[in-house]
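There is one chain below, alone, in structure tokens, taken in the form predicted on its own.
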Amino acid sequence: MRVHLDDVQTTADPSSGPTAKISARGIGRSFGTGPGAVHALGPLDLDIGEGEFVSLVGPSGCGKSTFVRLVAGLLPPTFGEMTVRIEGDPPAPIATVFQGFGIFPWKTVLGNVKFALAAAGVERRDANERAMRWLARLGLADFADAYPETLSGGMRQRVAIARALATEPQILLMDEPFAAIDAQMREMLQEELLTISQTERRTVVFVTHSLEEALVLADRVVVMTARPGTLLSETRVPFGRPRDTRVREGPEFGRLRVDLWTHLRDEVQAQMAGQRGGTAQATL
């Protein structure tokens, strides 16, 4: 789909390039009008390839979440153009997973996943089988009839991931999905996501504040500047696939993390200076 500043319309665009699944050209977004307007993002140019796992890192408020919402079509851009190439006619070309779980407390675990499938147009006779298959893959089959309030935070996040993946999207957007989870469960979920992403090979955009998490999971790490977020640097992660979380134990991993932090440090300091100076800071 392509969104233009002039008419803010969405149309299919199979000609956006042979490998780019997501392409941003001068994309930007502001919130509000007049003197109080907040320029959150851009201009940003970024291409994400078919089947590529890209992690976005940057200071708080630099527009990472805003970029995800632009890709998802949840926000229109203020300027620039976003092109998302969708092949065929799938029922759910894009799925999102956010930090706050977003699952319905009045539905069971199975009901939450089946609701997403129904919304995606999956026939009822297929929805139960597919939902149970994904719950089993994420270790939740024994909790299919449980309600979210009885689950731990990590289990609820696994429900949200199962719900997104059950729709078999071409693009998976994940906005700090592990941020509110304890360290041990976070590593377990990283391992599960690695396994799933390497077998499914879906296009993934993953927002995180953790440089270690970005390097463990991604094919490429994109570092953004302080607000308004633009492209600061890109790092191609050299670890082959399949991989597991043990890559963090090697010296190359440590060197890459230092390199990323070197790029990011000045931007974090700039953001902190803006806060000390009284600049409004939103979660964008």
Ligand SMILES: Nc1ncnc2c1ncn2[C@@H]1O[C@H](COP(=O)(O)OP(=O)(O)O)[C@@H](O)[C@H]1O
Given for the second form:
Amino acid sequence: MRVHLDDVQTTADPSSGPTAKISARGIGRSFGTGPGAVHALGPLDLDIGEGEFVSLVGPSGCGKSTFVRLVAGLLPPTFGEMTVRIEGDPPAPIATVFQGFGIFPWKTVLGNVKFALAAAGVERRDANERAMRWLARLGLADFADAYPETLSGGMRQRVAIARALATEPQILLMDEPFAAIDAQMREMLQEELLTISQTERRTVVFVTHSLEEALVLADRVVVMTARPGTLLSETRVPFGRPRDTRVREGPEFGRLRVDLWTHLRDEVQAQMAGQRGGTAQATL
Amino acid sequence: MKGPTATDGRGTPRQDAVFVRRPLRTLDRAAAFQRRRRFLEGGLAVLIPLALFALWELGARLGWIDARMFPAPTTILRTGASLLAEGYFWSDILLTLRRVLIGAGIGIVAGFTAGALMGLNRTARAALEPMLSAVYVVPKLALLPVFITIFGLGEVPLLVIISVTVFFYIWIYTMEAFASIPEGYHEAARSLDLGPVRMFTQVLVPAALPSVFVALRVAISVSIIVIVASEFLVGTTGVGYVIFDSRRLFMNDQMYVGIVTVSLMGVVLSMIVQRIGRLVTPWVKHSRRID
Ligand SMILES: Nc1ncnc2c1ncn2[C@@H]1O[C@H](COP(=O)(O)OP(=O)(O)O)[C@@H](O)[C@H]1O
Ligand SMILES: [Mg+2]
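For comparison with the form predicted on its own, produce the structure of the form predicted in complex with the ligand.
Below: every chain and molecule of the assembly, starting with the one above.
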């Protein structure tokens, strides 16, 4: 994203870690002004290294999607600063997988992937070959000419992943990509994502509300507080690479999960209390 | 359900119920039922109008109704055939068609442009919507005298009134469609770093197109109504003129030929719009279409 690159060059801060691909310093965002303003996120400090897979967990409404948008350059921060380092000047350095509406229903499966490639300036002939390769890799080769509406939710989300990966981004942002998918399909997709992300290491920010998913996939799990989301805890995941989804069967996995949940529970409660307060006020 | 030892509260053992679910005796009975129903419905859809026509024919021939006022369907068909053979009627049909097509063409282009602009740009919307909404509720036929005053008699006021009619339908639906494109599509498009041209032609227009076609079908039907009325009011040509002129001359069979002709024109044009719609929005599921 060129616009974004320009932002980076003008705001680059040499003091932040030299290896960090993404480096947030006191970053934050609020929406609206005056008494109705919502302080959604931050201030948040976070460094994400080159090739690192970071999972972001936190109670709903704590600003995870907002953080993803800030990294993607879809939204400017209201305070603080974020540095995103891109090597060279690739046409599509950052790709995002959204939870919904990410793929276009008026384009076929193949059309969606080719569209992203065309936007990134890939030649038509190359684009076709590359799109087919990624569709095949995600088990969608037979559905290349189908319209997304005719596919299941799980398959649609694979299209979104294929589209994001086909542009070979340096940074992959995934915002609760498996949230609306049934449990079995979800596990399949986790498996696929593990394989893909371990074959070609790239920097991944993966938002999820599942602690288990975060632990299975990530190098590091970042837990955020209730809104406004700030850093609550960071856990380095001890499982080596390459790994597969069977890591969840070990005893250490359960321990880590409990630890994380202990951190998170108070925040979820705080968030629920906030909601209750909100509704009580509304009904008064 | 309680276990087999349940009692009814007075100590007497309760009767247990056992439900057995089995497939229908013949596996394809449901399919056969569906087929029969489709056949029946299709048949009724044809038979009922046919029966009404037969009744009309019979009534006119046996003198139950005044055949001079309500000529038999076969008489209307014969008159139609001879009118078409004479050739004058063809030029009326073509003139009406031309007015509808040119007028609608202008209205579609203008309505789509205004709708897209106002749907995507808040300032344009704020500036123009109140005025257009006020004009929207004016029955367009009521403006015909104004158009005649401005443009004189002839083709122009007829084209203008069709354009204006179509414009308002297309404009309001297009504006609504563009304004209600979910934020998610905008965001996905921006994350792909599309330029403004790709953004418009490959994302915004396809997102709005299904609604625009709904408007188009309504607009075409309404243009037929408006053109018939306008031709009667000011025209010396066109199918609308033929209908009312025949009535004036007590040529009722000819009047009915005109009525049937405009009805067919409406049906055919609306079908063409529907076909084009299916062609350019192939992703819209048929069950969800409004047609
Ligand atoms: N465009 C926006 N306008 C106003 N408020 C917003 C907007 N986007 C997010 N918010 C608010 O900011 C908070 C954080 O939202 P979000 O980042 O989507 O949370 P999460 O993804 O963690 O569930 C929420 O309270 C949400 O209502
Ligand atoms: Mg979210």
